[in-house]
Structure formats: structure tokens, C-alpha cells
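Take a look at this one chain, the form predicted on its own, written out in C-alpha cells.
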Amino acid sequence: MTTVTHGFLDDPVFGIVSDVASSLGVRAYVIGGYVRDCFLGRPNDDIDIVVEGSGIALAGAVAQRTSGKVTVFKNFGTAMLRHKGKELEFVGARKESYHRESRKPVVEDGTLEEDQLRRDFTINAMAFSLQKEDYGALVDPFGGIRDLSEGIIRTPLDPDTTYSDDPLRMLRAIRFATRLSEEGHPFTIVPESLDSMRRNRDRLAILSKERIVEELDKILLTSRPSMGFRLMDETGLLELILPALSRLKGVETVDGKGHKENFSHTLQVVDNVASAEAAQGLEPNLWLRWAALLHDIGKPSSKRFVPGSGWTFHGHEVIGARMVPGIFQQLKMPLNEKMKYVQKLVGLHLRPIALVDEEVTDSAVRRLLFDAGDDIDDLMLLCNADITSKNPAKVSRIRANLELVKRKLVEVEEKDAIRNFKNPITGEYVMELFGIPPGKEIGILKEYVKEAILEGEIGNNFEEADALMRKRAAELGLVPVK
């Protein structure tokens, strides 16, 4: 782990923060993930203020030292600026209760310490004096730096309280253990908080699923995803939250022939794309690593045992497709184009790798760069991330393959440009041509156009389509008006 030794808070924002404060007669501290980054060594431009009074009131005056523009949240008694890149937020020191049913808690006015209790987790507790007479001081009551450098995710009270008064707590902490974690440096949450999330699962009833998402979306743009879904499967919270995944764990035996384990597989191929995306220096892609999560999902329905020859997942990537949606409305999660690129590629994710298998033709490629677009260099990536076999001959042979069908794309692409085809035949080319209103007679005529050029029979070209088109019309009985 790097750890940070000195320049704290080397920024003269906090030096304004702090006269400020002692103008008003406060006492401010620098709070939470900033403090813990600052150990850790990790850029960090959000910036926690905690006030032993008016939080709304002290960012209202450090604005008006540094002409910013304070933006007040009210009902949450908070106050956000934003200062040459950092963002500041402002809150009162503050006690908490809550409500079983709910985890909106009750607030009141409090202490630095009592606002410490209040935090997830002790390394999040941990807090910079700004006050002159030990300016930097680090105010840390319950041993956060300790479990930063023992990479140790731990709450400050008894994790039933903290589980049960906020059960997103729960996937905070799986987040923060898969974040944090580094090569040489794991992080790890304590058996006694492993064992209240077990306890107290059923409280992920009280969460909106749009927050549950919001940190399943985290957890995936990690570097190591596979770890924070380990830890929600040992924890029992997945099957709560994804069932589907869920029941992909697990290998069954008939004649002494077992299955591949598809959770297992499942989560190394998530790994997979991310180690791509950051070996090919690609921004992480959010919804490639949904398509990975997604991408077997069909094959507990779609699993058969087959006397002689063993285990088949037969049409698993149709049946998948067909779930991604179901999956994404019980999440809350956006049922448009997003949604629509993870059901295409987990759809098409065996396309590829069944070219191989067969003959490379020009009309399967084709085809492969009809259905997928401008998303074909996505789904490659997710092929790719799908070999997950132990045999290195078996996995150079497939990878071998897969480069010949790379390079078959990019040469029917050069040549025919069907990435995100347009038919060269309108539907109002044909009517205005034949005179004739909307009807099935232009759906033929179309996908006889389509398939020709698909199949490599014509080019994808209006003179070459035209002409093949008004020799279909004049089969249908159609004649040309003009």
C-alpha cells in the first residue's frame, strides 16, 4: 500500500476553511473518503467538511472569501461549492436514530465523535483538525488508520446496528473491500460484520433498487469485480438481489461427467474484460461488464444431459437475451438502448466463437457485422474474455481463430460496408416507383435486396440493388409507373 506521510492539506482551501471557521467560532474537520485517500496515496477531489455547527452557514462564508457559489440542500442540511476542481460539502456535525422500517434516519445536532459513530466504517471515520491550534491533527477514535494499513473494513458500532439502521451498508462494505483491494494489499471485511450481513440480509427489503444498482454498478467498474459478487454470494445477499446469477453456481454429475461451473466462469470472464479494458487503455465500459455479468444466464433452462455425449447449454444465448430484460425492469434499471446493447451481445456472444467451428464465410461475417454493428469490436472483446479454459493449447487454438475472424471483419468491412447497413431500397423509393401504397409487397422486395447483399450475391450498392429489385417486382406482377 502507498501511504501518504505528509502534504495533507497542502491546498489553500483549507487554509480559507479553516480561518473561516475560527472567525465564526466553529470547529471544522476534514472527513471521510478524502482522509482515507490521502493513506492510501489515490486522487481524491471530493471533499467532506464536518462543522460542530452550521455547515450551510460556513460554506455560505468561505463562497463569499472565494466568489464561488454555494448550492444548499435543505432537506438534507447540507452545502456543496465547488473550489478550482475540488468539490466541498458542507454538513453539521450530527446524531443519528432510525426507524426499523426505514433508513432515513433521524437527525439532530451532535459532536465530531458523535458524528464519527454515525460513519460505516472506521477507515470512512477518520478526520483532519482544521482548527489553528493543531491544524492536521488526525482525529481517529476508533482505530481507522490502523485498519487502513491492515486492510481491515470494520464498523464503528456493533454491525447489527449499523446493518440493520442502514442495510446499504452492507454493499457499501462489499464496494469498499473490492475498491480498496490492491495486488500485495487485500482488504477484507471482518468475519463478525461477514456474519451480520448474513443476519440481517432481509433488511435489503427497506433499499429503492436504484441504489441497490447504483452500488452493483460500482462494484462492476472495480478492477476485480468477481471479488464484491464472491463476497454478496457468501454473504446470501445475492440470490436476494440476482437471483439468476445466483443459480448459476454449482455443477451437477450424471455418469461421471460434470458441468463447467458457470458462476465461477461467469465472474472470470467479468475479470477478463476489465484486465482487457485496462491492458488496451479503454475507459472501463459499464454496460460490457453488465453483457459479461449477463452473459450465461441461460443456461441453468437451457441445461440437458445428453447420454454418450455429456452436458449441452443448447440456445442458453437466445434464452439469456430474452431474460436480460425481465432482469433489467425488477432492477429499476433503464429499459432503452443501454438494456438493448447488453441483450445484443449476450444474444450474439456464441456468434463468433461458432464461425471457428465452421467454414469463415464471407456471408457469416457478414451477417455477424449486420446484427452487431458498430458494437462488433464490444462483443469481440467479450468472446475473447470468454475463454476461460485451463488447457493453453485449447485456449491458443480458440484465440488463433478468433484473430482469423478479426481480420475476415475488417476485410468484408473494407469491402462491402455492412457495419450498420442501410438498404439501398427505400420503402419510398418503391411505392413512388410502382405507384402502389404501403403493403407486404415492399417488405418483400426489401429483405430480398437485404439477404442478396448479406449473402455476397450483389453489392451493397443502389445501381446493383435496384436492378435486383425491379427483377423480384416484375415476378410479384408490379410495373414500373415511370
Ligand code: ATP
Given for the second form:
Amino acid sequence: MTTVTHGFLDDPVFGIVSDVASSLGVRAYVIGGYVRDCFLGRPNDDIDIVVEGSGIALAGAVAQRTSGKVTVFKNFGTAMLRHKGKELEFVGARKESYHRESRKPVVEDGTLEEDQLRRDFTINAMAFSLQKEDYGALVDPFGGIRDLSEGIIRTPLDPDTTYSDDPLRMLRAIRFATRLSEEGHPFTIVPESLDSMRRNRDRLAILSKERIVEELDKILLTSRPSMGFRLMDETGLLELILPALSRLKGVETVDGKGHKENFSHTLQVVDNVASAEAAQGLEPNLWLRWAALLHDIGKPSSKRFVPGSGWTFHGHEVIGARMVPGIFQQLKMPLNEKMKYVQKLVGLHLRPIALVDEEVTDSAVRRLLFDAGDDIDDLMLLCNADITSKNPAKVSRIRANLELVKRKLVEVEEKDAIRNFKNPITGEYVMELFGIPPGKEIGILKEYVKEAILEGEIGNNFEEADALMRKRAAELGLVPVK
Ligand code: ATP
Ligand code: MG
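Counterpart to the form predicted on its own, namely the form predicted together with the ligand:
Next comes the full complex, and the chain you just saw is listed first.
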């Protein structure tokens, strides 16, 4: 029986592709993510078109009709065309076979059916016909539509073959389960698939780190990343990908005292960041989510049991910040300002709370502003997300204190403008004033001024800074030359 769908191919571009394919005498189908998302009612502007014939030739002919420009990826045999906000990717239907050492298949031309067989999941293997005679007919050989409505992720072929051929699919399964799951409609990976992932986890070794991180990023950017990380953990993938995160698992007990389960806590914090961003109408900030994921990464190596008082993780934020570059490097992630941002947030994540535990003095607030700079709002968001206590009284107390810090931050910033602190005294000014070459005095004087400003001894302005600097310079034996 053929199900002909209505409404999904209304966009005129599908009619154009259909006409052009028919005039070239080739069969073309919309396939994959676009079809899936139509049924899920999720907007998707990426359209994959599979052709029994040359994808590149069809793309070229369509481009002539739409006066568009084609980008050809010769190595992949694909061509991309943009049209009115949609991105169309054309590919010839293919049959694949794999070598053990690589996830790059040997590719031959094939039929639609053969092409569907090589796709990762039943829900990603559905196609809409673009042929005149059955325009919009759903071609769904593996029951993708049923799996979609039941929220099931399963492979068309034997999972061992699917995952061993291309182990990236294990992470894709987890990513789709995480992304597609919604309140009231969860997606689960079938048990045979999960078992197969456990068996095939060593196959991850053939993947490039970049592809793995791409999937991690996509999982982190979902509305509930914890689900993906739990699945990675349950299948043994996490241990291979991010061992430092796996090490947060478990609770040790001494003298009947256990500590917080840091893995669950961490995942909760990542989810909290995601919900807070959504609630505040912010775009998902990938690097803030990485910071949340890694914020307690230093806990295992800082863990101590102090008889009589219990567990401490003293200095874990410092250890954690030091671990960040190594983790980024190991995953071949950028070692640029993004890494520094994550490192900074991990290193500072206790500061706002520590501040309220003592007393919210102006100088402590100025120092926090100085250290966090423009990332202060992100730090405060992370700090709020870090509150996962089950004790409501404790939670509301900490939240109230953080609000106090926030108000203080605004107040102090308005007064002293520390956020983008620029020392009013520059090195050039000092050298010219005293007629001295570069040397350690300059650092000493600038540091002295900075400290005085942060401590609130002088205001953040040139006049006061200059006067103070001249006084200190005199003590060092420096005399102005003019
Ligand atoms: P997204 O919305 O994330 O782009 P998508 O389903 O479109 O989801 P893509 O990565 O764009 O995912 O891939 C397009 C289609 O190509 C998939 O729906 C699937 O049919 C197929 N596909 C992609 N990657 C693989 C893979 N590694 N193995 C098998 N099939 C794949
Ligand atoms: Mg896509």
C-alpha cells in the first residue's frame, strides 16, 4: 500500500526538482532528516535529495531553472544548492561496503532501496517520491513511521553491522534520542542496539576526534543534554571519549559518610544551564555548556576525607581549570579563546558563592568583576545552575544570596567600571614621565595602582591613579624628567 502524503512537499522547489528530474529521465526522492522532521512537525530547511542517477547533474539542471549556484563536492559525489532559505543537497543513490579500518565506504551506484539500506536508522531512511505518478508517496521499507510515532531508534540492518561499519552511528543514535525526546514523547534506543554499542565501542577508535566532538557538541546543545551523556555512559562510550567525566561517577563512603554523586550532579548542572538559557530567551551557548560539563572535573583528584568533618574537594576548581587544556587537546578541540573561556569559568565557578559565605564587600565584588570581565553574566548563570541541592530551604537561601551578589555587581560596576578594566596608568606613560627604559619598575607601579583600585583605596580614574603612582615611584627613587 502506498501512503501519499499531503502538504509536506508544497514548497514550489519540490515541484521544480520533480519537473527537472522527469525531463532528465531520473527518479528523485526527498530522503532522511527532512522527511522525519515533517512527521515530527519540526521545521527543517535542510533537504536531502537522492537520485537514481547523478546527483550532481540533477543539481546542475535544477540550478539552471532557479538561477541558483551549485557547490559541487566531487569527492563525495554530492552537490549543494541554496534556494529561498532552503539548502538542497543532491546525491546519487548508492550502495556501500566497508573495510574494517575505515568508516569510509566503498561506494557504487545503487537503487533507492539499496540507498535506504545503508542509512543509519529506520526513522532516517524514509523517502518521499518526487515522481509525477506518485508525487509525495512515502517510501518506508523499514517501518520508520511506526518507529517515529513510538519513539524508537533502531537500525535497518543488523546493529552489529551498522555500528561496526561506521561507529559514528552509535553517537548519532544517542544524539537523535536526546534531541528528539520531548516531554511526553521520549525516544529510546532499542535494547539490541544498546547491546551492540557496548560490544562495538572499541570501534570508536577509527573515528576522528573532530567527528566525535561534533556529536558531543550537538548533544550538549539539546534542551536536555544529560540524557545523551547517560546513554554514552551506559554503553561504555563515555569512558573512551571523556574518561575524566566518567571518573566523577560513584560515591565513596567512610565512617558512614558519603559525598555528593558528582556525575549526576554535573549532568544536572548542564541541564540547568540549558533550561536557564531557554527561560531567559538566550541562544544556547556551547562553551558555557562545556564549562558546565567540566566544572567539577577536578573533584576526583582533590577528594579528601577529613575525619570528624567529612568529605572535601578543596581546590577542585583550580585543579579543574588546569585540566581543561589537556582535555581540549586530547579531543582536538580548539586551544583558543574558547578554551580559555571554559577554563576561566571552571576556575571561577565557586567565587560568587564563596563571596556570600563571607561578606559581600565592594572590594571582593570588584575583584570578581576584574577576574570574570565580560563573562560575569555567564559565570553567574553557571553558578545558579550549580545549585542542585534537594533541600529547598538551602536552595532558596543560596539563590537569595546570589541575587544579592548580582545586585552588588551591578552597583559596583556602575560606580567603578571594572568589567573591562584598563589600567589608567600605561607602561608608555611611566617610561616617558621618568625617562626610563622598559624594566621591572613599570610592572610594580601598574600593579600597585591596580590593587589600589580593586581595594577601593582610590577611584578608577587617571587623576587619582597618577597621584598614587607618583608617590610610589618616589619611594622607588624615580624622579619625573619634566
Ligand atoms: P539533522 O537534522 O541533524 O541534520 P539528518 O537526519 O538530516 O539530521 P544528517 O547528518 O544531515 O542528519 O544526514 C542526512 C541523512 O543521511 C540522515 O537522515 C541519514 O539518512 C543519512 N546519514 C547521515 N549520516 C549517516 C551515517 N553515518 N550512516 C548512515 N546514514 C547516515
Ligand atoms: Mg541534515
